[in-house]
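Read the single chain below, which is given as structure tokens and is the form predicted on its own.
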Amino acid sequence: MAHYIPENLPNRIQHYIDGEFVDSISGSTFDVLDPVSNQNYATAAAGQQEDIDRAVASAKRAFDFGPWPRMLPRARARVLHGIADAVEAQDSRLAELETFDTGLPITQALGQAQRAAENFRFFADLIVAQSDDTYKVPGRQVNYVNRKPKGVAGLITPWNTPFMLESWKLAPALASGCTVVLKPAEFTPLSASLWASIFEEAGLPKGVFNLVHGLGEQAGDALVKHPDVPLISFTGESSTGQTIFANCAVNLKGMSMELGGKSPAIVFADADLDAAIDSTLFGVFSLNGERCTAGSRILVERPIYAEFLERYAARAKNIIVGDPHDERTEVGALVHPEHYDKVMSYVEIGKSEGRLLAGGGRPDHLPDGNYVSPTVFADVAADARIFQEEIFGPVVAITPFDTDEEALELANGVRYGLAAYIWTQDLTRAHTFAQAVESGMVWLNSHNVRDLRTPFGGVKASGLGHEGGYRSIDFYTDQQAVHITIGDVHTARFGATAPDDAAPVVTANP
């Protein structure tokens, strides 16, 4: 098959700041490369501290002076719904451009498109619906709660599902009467772009969306030291995390941070087994394997260790790796280059920490591009890096358990604890283990399957803070209390009477 090039691809990708695309002011640019070629097929505006700069003082001057935080509700609930119905009527057109730049399936493309245009939908909604905390103490006193927007939102968003995850974020932080400053994945910044056209169509307002394209040590960096800026929503790998803690620390930010996962997929005898088989091969490998909450750690009971191995492999090896525009493509071609060579050299030392049963390479009909044959490794070892480490790649790492109390030493033994999946049809059991596994997230019998209403986030090394329904706008707004008093207040009466004469004034020494 030929590689699919879509029809009136940009070559040249600018920044948008103060309701125009501009080009960086120092003039720097960087290649953009498309995942199935590895050709440069465009070059993107690199932001600087000063592209930063103009960006943040645009929406600062928006957020101060503009109309955007002063709107009621559902003034600010029709441009979302508005931006909802943009996204919707271009959404093949969104997945066939997010295909090309991330190597993503183009049916699951489609998928994050439509949820991208879900959550605006949902964030409009609860703006309209939400309501605030009074609390009265009967004749003497009314308090409420009174929401104010933060400010200047900074948000800075990964490659592997770049326009759902834009979305995440500047739905919930537009709903709340923020203005934003987007800073995207460098490898990814086709689809960021698109969000101006669909933003103007909608009526926000000048100035409220900029975005500003280019490497995380430079316009990420910028962006979370920048004294405008007083929070910064981040999703990305932990190390990167760990740095904008850092940073952010200087200026006290409010920080939301979803970061890196290994997390465990825990199958027990009782299992129904085809429905856990079907929800982990999926778990692992949608998305190329490129998700924070990939179930890449499975843990089997031993009775069923053996059949679940042979059918999982046998399944693996079916899996259909191709060009992501193809409809029957399953797994897609992975990122970058970079990120292939990072993915591969896992899969090499997992050939010596554990038994290779489907995978282990490129697969032998695509000799080009980032490809990676789905990978499976049974009998590993708690301790091998690659039960240990993430790899955001097609390859799962599967062990045995023989005790409850093995599996949960297991499933929390790693760094990370973003999410958890649980297959059992012991109701005491789902429960008693899902509140003592370590993670923010659990999915008893079940992938992953989102409900915009509920927390999403991770401990330990995956992350600080959550997002998601009321938390989102939390995050996103000041929760100021208001006291009004209606009746009489005892107050002590400082200084109304004056000293004893007679009294002796004690003074200090001089």
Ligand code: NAD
Second form
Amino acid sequence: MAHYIPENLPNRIQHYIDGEFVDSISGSTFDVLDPVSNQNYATAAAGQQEDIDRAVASAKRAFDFGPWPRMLPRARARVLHGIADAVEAQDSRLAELETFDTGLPITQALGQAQRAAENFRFFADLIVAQSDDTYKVPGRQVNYVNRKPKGVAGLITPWNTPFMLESWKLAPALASGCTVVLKPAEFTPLSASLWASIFEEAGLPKGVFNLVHGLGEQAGDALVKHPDVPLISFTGESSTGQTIFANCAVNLKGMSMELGGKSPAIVFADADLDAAIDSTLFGVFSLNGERCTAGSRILVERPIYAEFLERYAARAKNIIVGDPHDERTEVGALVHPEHYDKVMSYVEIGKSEGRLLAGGGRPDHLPDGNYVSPTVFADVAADARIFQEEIFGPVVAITPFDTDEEALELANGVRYGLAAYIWTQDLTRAHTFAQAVESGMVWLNSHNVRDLRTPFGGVKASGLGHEGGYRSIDFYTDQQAVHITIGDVHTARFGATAPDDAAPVVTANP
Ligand code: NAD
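Beyond the form predicted on its own, can we have the form predicted in complex with nicotinamide-adenine-dinucleotide?
After this comes the whole thing, all chains and molecules, with the earlier chain placed first.
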């Protein structure tokens, strides 16, 4: 298949501030590559401190004086449903741009575009149905919660499924009545620009949504440190999260952090093996393995280990790697040559740490572009780097175990704690294991399929705070407690007695 280039591809990607597309004040730009040819196809505005200042000023004006934070939930929800309609109406265009920019297989990019629309619908419905707490203290007080949007939200997102992950933050932030400045990942700035026209058409007031492109250490850093941005929602690597955490501390900002993962899939001997193999293949090789919740460590109980390896490796070798725009493609091109080099370096490390059963390098039929064959290592020890470190590519480490205790120790023996996938027919074992595993989310007999009401987030180095459903609304709002007196209040009457009438004060010797 010839390299597919979408029609009307922009060659200049700009910021969007206060309702206008603009360049950086300094005029600086950075190059954007497509991962199939690794050619520059566009330049994007590289935001600096002064561009962030402009965007934050616009968002702050819209927050302090504009209608958005003051609208009835129903009125905001109508706009959010309009956004969802617009995303759905152009899901194919969104998917083709996303695929071109990220290298994600087109069928999977389409699913992500639809999920982005669903995020807006979900939060539109949630704010209309939302209730807040009221407490009655008989004869004395009524207390109620006055929920208020926090202000200008700084949203910083990564390059894997960029549009969907942006929607994940934009939808609850806007639903809550916040105004926003979004700083998308520099590898994949293309689809973020589409939000501007989608929001304008849906009737989002000017200045509520602002977009600044640029490098993390410049635009991202300026957003994190800006005194008029009281909260930062960040998704990205754990090490970046640590830097942002420290920088937020100076202004005591609210933070939500969705970070890296090295999630285990644990397959017990009594599992439905057909389903487990389908699911654990999809769990690590979907989205090119560039997936925070990838089940990138598979722990298999010894009696089925040999059979599992044979069947798993045979299927991995069959996975179709190719042009991301081809609908048959199952694994596309990794996002960027820098990331490709990182993943390839782990493939090389793996060759001395495990037994290579499939893949192990670039597919022969794809001499150019960031392609990596689905790679399977068996017999990987718990202290191996490919067992411990997030690779974020189509590479899986498989390790045998003999007892439930050993499986739990292996599962928990990494710094991360995002997801876990447990495969067994034994109800007691499933729940005992699920409750003991150190992860923010657990799936029993399934890969990652998530209802939007459920909490999303990790423990340990995988994150701080949980988003999802009302938890996201809690993050973007303050819950002010208002206490109303309806009866007599006992008040000690300080100063009611004149000092001369008072008994002499006896003081102890100092
Ligand atoms: P990254 O941390 O390199 O970058 C993420 C974003 O942070 C980018 O927009 C980047 O420009 C910005 N950034 C970088 N340095 C910054 C700084 N000093 N101050 C402010 N912003 C800064 O991550 P990535 O490589 O883009 O994404 C991959 C990572 O994201 C993986 O670790 C993956 O597991 C994680 N991820 C986690 C989740 C989750 O929900 N837990 C979801 C998707 C991805």
